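Single chain ahead, written as structure tokens, the form predicted on its own.
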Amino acid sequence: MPLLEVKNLRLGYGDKVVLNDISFTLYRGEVKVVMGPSGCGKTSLLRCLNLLVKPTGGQIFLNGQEITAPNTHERAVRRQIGFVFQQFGLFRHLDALHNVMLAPVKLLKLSRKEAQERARHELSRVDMLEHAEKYPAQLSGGQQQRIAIARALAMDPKLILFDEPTSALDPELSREISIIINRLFLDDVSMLCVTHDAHFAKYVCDKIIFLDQGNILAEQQPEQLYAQQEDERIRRFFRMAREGGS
């Protein structure tokens, strides 16, 4: 049974179609990347999956349970789906340790001792334990991103969603985040990641879902998709990606 199953998902605002009959699956321990040109619906898809935006049609199943059904407890769903935001979203007035502790205390009702032990464990997984007492302003962008990942892991989610995890980082820091995500993959963490970075995608994922104008044009392994010659929109996207990285 898929961990995540999306069936004919639609999202629109008036006459504007954002997502059009999106369907795909993600199995436990799998990593998939969503790519496509700006404005194609990538971030909207993530926000639908985490119920931050209500779809206008279709169904989403998490571990076999429909989370788009009426009367779904949205907060309960979000506890099962971690979300790592593009701009990190750390609390500036809290150090790294307390940023990671906060949700387990407030949402999971762990004791402060339990939450601290969990936070220290997750900080260690992303090589940030030695920076536990530092505040976000004292950390590099890559370090802040790792704290954000540790914070998502601390909720022990079934699935983690990443929205452009390397967009604010230079190439060296992007490689560091790639290494962390690969380490999580080896730990059997299930992940869906939106990115524009073809090099990053090739390094971290099993398959790429390619979106354009709210439609899935392809779902293939990176090597197959990069060699795609049939669809001009896909060819143009990766040609521009290569030129931008040269």
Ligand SMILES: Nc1ncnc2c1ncn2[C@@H]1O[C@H](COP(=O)(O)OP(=O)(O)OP(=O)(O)O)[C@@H](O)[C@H]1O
Contents of the next structure:
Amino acid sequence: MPLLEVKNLRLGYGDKVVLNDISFTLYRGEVKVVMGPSGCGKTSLLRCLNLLVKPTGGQIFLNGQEITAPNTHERAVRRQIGFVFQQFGLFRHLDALHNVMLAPVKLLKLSRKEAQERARHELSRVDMLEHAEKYPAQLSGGQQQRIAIARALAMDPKLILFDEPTSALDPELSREISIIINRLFLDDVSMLCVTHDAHFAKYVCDKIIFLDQGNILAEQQPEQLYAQQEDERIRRFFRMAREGGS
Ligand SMILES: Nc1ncnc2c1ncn2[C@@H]1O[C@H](COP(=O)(O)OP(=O)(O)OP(=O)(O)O)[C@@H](O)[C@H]1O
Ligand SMILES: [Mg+2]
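Next up, the form predicted together with this ligand in place of the form predicted on its own?
Now the complete complex, all chains and molecules, led by this one.
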């Protein structure tokens, strides 16, 4: 059974169709990347998966349970899905350790001691234990993003969603993040990651889902997709990425 199964998902805002019949699966331990032009619906897709917006049609299953069903306990679902954003979203007034401890204490009701142990473990997974007492303002963008990843991991989620985790970072820091994501992949963490960075995608994922105007145009391994000759929209995207990125 797939960990995540998306079936004929649709999302519209008024007359505007944002996602049009999206279907894919993600198995446990798999990492898939979502790519596509600006405005094609990538963030909207993640927001549907995390139940932040209600789809107009279709179904989403997590571990075989339909989370788009009307009686779903949304907060219980969100607890099982970590979300890491472009802009890290750390609490400025808390040090790294307390940023990571917060949700386990508040949502999982762990004791402070248990939460601290867990937070230290997750910080060490992202090589940030030595910075546990620093505040976000004292950390680089890449370090802040690693804290944000540790914070997601501390909830022991079934799945982590990333929305452009490297787009606020320079190439060197984004490489750091790709190394961390790759390490999580080796630990069997299931991830769906939106990015426009073709180098990053190739390094971190099994397959790329290419979206265009709310439709999946292709789902392929990075090498196959980058060499795609058939679809003009996909060719144009990677041609522009190469020209813009060099
Ligand atoms: N709350 C909203 N109300 C109306 N339209 C919206 C809303 N949120 C997003 N949209 C529209 O939905 C479309 C898809 O937006 P989305 O943010 O999912 O794109 P994206 O692929 O993540 O783009 P980017 O690469 O720029 O982040 C866009 O046309 C956007 O204007
Ligand atoms: Mg977006």
